[in-house]
Structure formats: structure tokens, C-alpha cells
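Next up is one chain by itself, shown in C-alpha cells, the form predicted alone.
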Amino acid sequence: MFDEQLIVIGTGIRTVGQMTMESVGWIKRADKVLYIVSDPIAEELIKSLNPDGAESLFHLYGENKPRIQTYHEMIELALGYVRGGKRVCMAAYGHPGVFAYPTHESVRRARAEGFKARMLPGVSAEDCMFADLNFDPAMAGCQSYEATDFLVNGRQIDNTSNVILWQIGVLGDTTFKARAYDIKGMPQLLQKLYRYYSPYHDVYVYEAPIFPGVEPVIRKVPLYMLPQAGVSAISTLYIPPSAPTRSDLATVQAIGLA
């Protein structure tokens, strides 16, 4: 144990509960720790557990620069260190490896250039989600798209099962924004939902809770009006199945469930 080159950790959306014990003895144990993490708790939490090695990777990101651009620079600046002999624990808030391409992209890089590398799981919003909206994603089933994917490579959604759209908060936008995102695919991403759900079916904007003793957003539209929830960079939409599930009664015969 502990003889990685590269280790991914999350520090859980709620960083004070959520972090895993495993997860801080990596962190006490690294050369140094590169971090991406969204409230200022977490921050201090990994500053004091590796005061000499804590290094934040949030002055990568520029106004309107592109993601992708940013993206990269962290995984050379990680590569870089493990290149140099150091053992590097990336942290990145939630579960690293949900919507975290540097830290699956790091793992990937540093295998392939003979390094041993692992990501360790941690608490995602999904996770959150399912407690606050208390549903049970084997219940019905589970999609899970990121929204402008989603948008605009053709996905197709079965609505008699729960439904999550991811980042409707930066919609269209691939570039960083400090403040408010221009969310300019709203139009054609309700155009498309309007296919399978009435305008009228009652849809969940979702954003867990990052500090202790907050209570998660969670606001309940009908589709229509989700331009008018509140949307914002962090939130995710969650549809409940508008149909119910249609049997194959044939294949309910065939394996003895009729």
C-alpha cells in the first residue's frame, strides 16, 4: 500500500463527512497534492493535512478560456511532478472520477508511461441526489447524460425510467466562467424533452449541499418552466419517469415471472 506514483482522490461534495479515511492517508503521504476543490473547507482541510505539498490547480482556469485547454495543463503539471519522482495525490471534489477528465486522463497517462496509478472512489452529487430526492435508481432504471451531449449527439431517452441531465448550468459553453454561463441551448434542450414529457410534467433542479448543515437546492417546475428556475453552473435536472413500465410478456412467460 501506498507505493502508487499517482493517486486520484475525491474529497466528496460535502468535504466534512465525505471524505473517506483512505482518501486523507493519501493525501498526508504525497510528495505533493494537487487539488481542485469548490468551497474554501476543503481547501483548508488539505492545506492542513499536507501543509508542504498542497498545491491548487484553480489558477489554471481563465475567463472564457477553453476547458479543455485548462484540462491538459493540470494533467502535464501532474505528470510533470510524477516524472520527477514524486508521489502525487490529484484531489478533485465529489467522486474523481464524475466529470473529471484530468484525473481519468492523469490515470490513463501515466500508465501508459510505465507509472502506477490508481483513482479511489468517492461521494458524487449522483449520490447526494438519490438521498435528498429519495430515489432508487434500480427503481425503474436510470439515464444519465451530460446536457449538451445529450443535446446535441442524438441521445434518445426512455421515459418510463428516472432521468438525469448533468451541468444544464453551462449549456452549450465549453469556455470557464467565473460568474453566470450564457445557458443559449435552453430553447432547443426543451424542444427536444418536449418529445417525450409534456410541458406540464413536474421536473427536479437539483444542487447538493457543500457545507455542513445546509440543506440541498431542490426545486420543483414543470418543464416548462425550467428557463425560470434558477439555474445555475452547479445544478442538475432530474426527470421521474412520466409512463409506466411496459412488460415484454412474453419474456415474463418464457423465465417463469407469469
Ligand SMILES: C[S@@+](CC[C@H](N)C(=O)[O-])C[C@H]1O[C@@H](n2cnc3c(N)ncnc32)[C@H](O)[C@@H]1O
Contents of the next structure:
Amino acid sequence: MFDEQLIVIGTGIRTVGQMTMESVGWIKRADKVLYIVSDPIAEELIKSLNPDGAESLFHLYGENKPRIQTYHEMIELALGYVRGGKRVCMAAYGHPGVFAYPTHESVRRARAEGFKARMLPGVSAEDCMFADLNFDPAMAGCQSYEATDFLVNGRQIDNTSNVILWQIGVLGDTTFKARAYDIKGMPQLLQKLYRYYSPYHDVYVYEAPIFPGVEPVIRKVPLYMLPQAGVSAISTLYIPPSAPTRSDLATVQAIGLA
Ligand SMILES: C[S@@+](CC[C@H](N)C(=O)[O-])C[C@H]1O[C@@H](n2cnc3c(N)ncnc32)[C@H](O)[C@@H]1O
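Starting from the form predicted alone shown above, please give the structure in the form predicted in complex with the ligand.
Up next: the whole complex, starting with the chain shown before.
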């Protein structure tokens, strides 16, 4: 096993079945396990694997508090323990490096301060989506954007490709809400998507199951119905291609594919 002072692991989306043996080993071995998980099974498992070291970071979130402020508090807490000589394991749900700022930043900062730090991969919501929605990103490619970033930063869509929009349920809100988010940017998001798709193009609101034996939520709706599709903070949007692949025939011939 490596000799890291900071190790970042993921619990998977459905901890039972998706947490790796390697992650279990690191949780047991750490002096402190700082966890950012909201499902009770993952929390109980972490606490049972390391009863003395487990510490939830969830209390750092606050209603209407900017999430970035909470993330910086998480990073500071983790780095504080590392500087104090503790072996720290940060545990986040899903893949700890997918749409997860405090985990990446903790590794960067720890390394910059001369500590050994490493992130281990986990099973992300996107990995679950490939399985549950039965599509392969190799077929037609796959664009993956954070929904607010897609909307406000001039990102472009190739509608011959698969498209995944993350954090659709917190669109336009940079604060934390314990219950429902007010999805302020939805009309603007639809307007932008209509540049690429017909309002009648079918899209999928997807939620991977967190608990064993539970089916995924898969809501297929025409794009114009998205605001009524019951999007939540854990929903991810999948948009299948709406146009066929256009091959570049000159290149196809030049590399001997035809
Ligand atoms: C801060 S990101 C965390 C992603 C996580 N690190 C991962 O590996 O999937 C939160 C977003 O992930 C997606 N997500 C989280 N849980 C999900 C689930 N159970 N099913 C589908 N998407 C989920 C949603 O897009 C949500 O807004």
C-alpha cells in the first residue's frame, strides 16, 4: 500500500457494491476519515470501519451559504489535520474527482505543501448512467458539462454526440439548500438547448439508485417538458444525439478506412 498523508477516496453512488476494497483499507488505516456523504449506509459503514477517526463534514454546509465557502472550510480542516501529522482519508460520494472541488483542491494544496497526497477513483453517477441508460460513450462520443457552466460560459454542443448535463437541479444557484432548489436558469437553459435541438427531442432525467435493490429513476420527456420533469439536486440530464454522425470522407480515405 502507498504511504500517503492524504488519501482521497470515493464511496461510489451505491456504497453497497461500489466502494472498492482499496478504499475500505484506507478508511481503516487513517487517523482521521473526513467524509462528505449524505446517505446513511455510507455513513454507518465509514463509522463502523473507523469508529475513532470518522468525522462528517456535512455540518459545514448551511442553508443559503455559498457552497464554495463550505468547500474552503473542508479543505482547511483536512489540511489542518495533515499538517498536524495525522494520516487523513477524505471520503466523498461517487468518484471523488468528478464534479468535486474540495477533494481535488485538498490534493493540490497538500502536494504544494510537500505532503504525499493521492486520489483513488470511484464509481461516478456518469458510470452508473452508462450502465442504466445502456449507452456507450464510444458510440458518437460524449460531451459532459456542468449545467450552469454550460449555460453561462458559452459552451457549445455537438448534437451528433451524446450530451450529459450535471447539476441540472441546482442550475444557477451557488448556495446550498437542504430541500428544493429554485432552478432559476431553466428558461434560459431551454432557450440555449433549442439552438441545437427541437423542443420535441427526447431527453432523460436520470437518478442512479443509492440503495441496494432500488431501481434507477429514468424519466424520458420531450425537451420542452424538462421544467415539469421533477428534476432534483441529484438529477443528471442525458441528451441523446439528434443528428447522424457526419464523416470527413477525405480523412477517412487518407487514413485508409475506406
Ligand atoms: C457535486 S456533483 C458530485 C458528483 C459525484 N462526485 C459523482 O462522482 O458522481 C453532484 C451532481 O452529481 C450528479 N449526481 C449525484 N448523485 C447522483 C445520482 N444518484 N444519480 C444521478 N446523478 C447524480 C448530479 O448531476 C448532481 O447534481
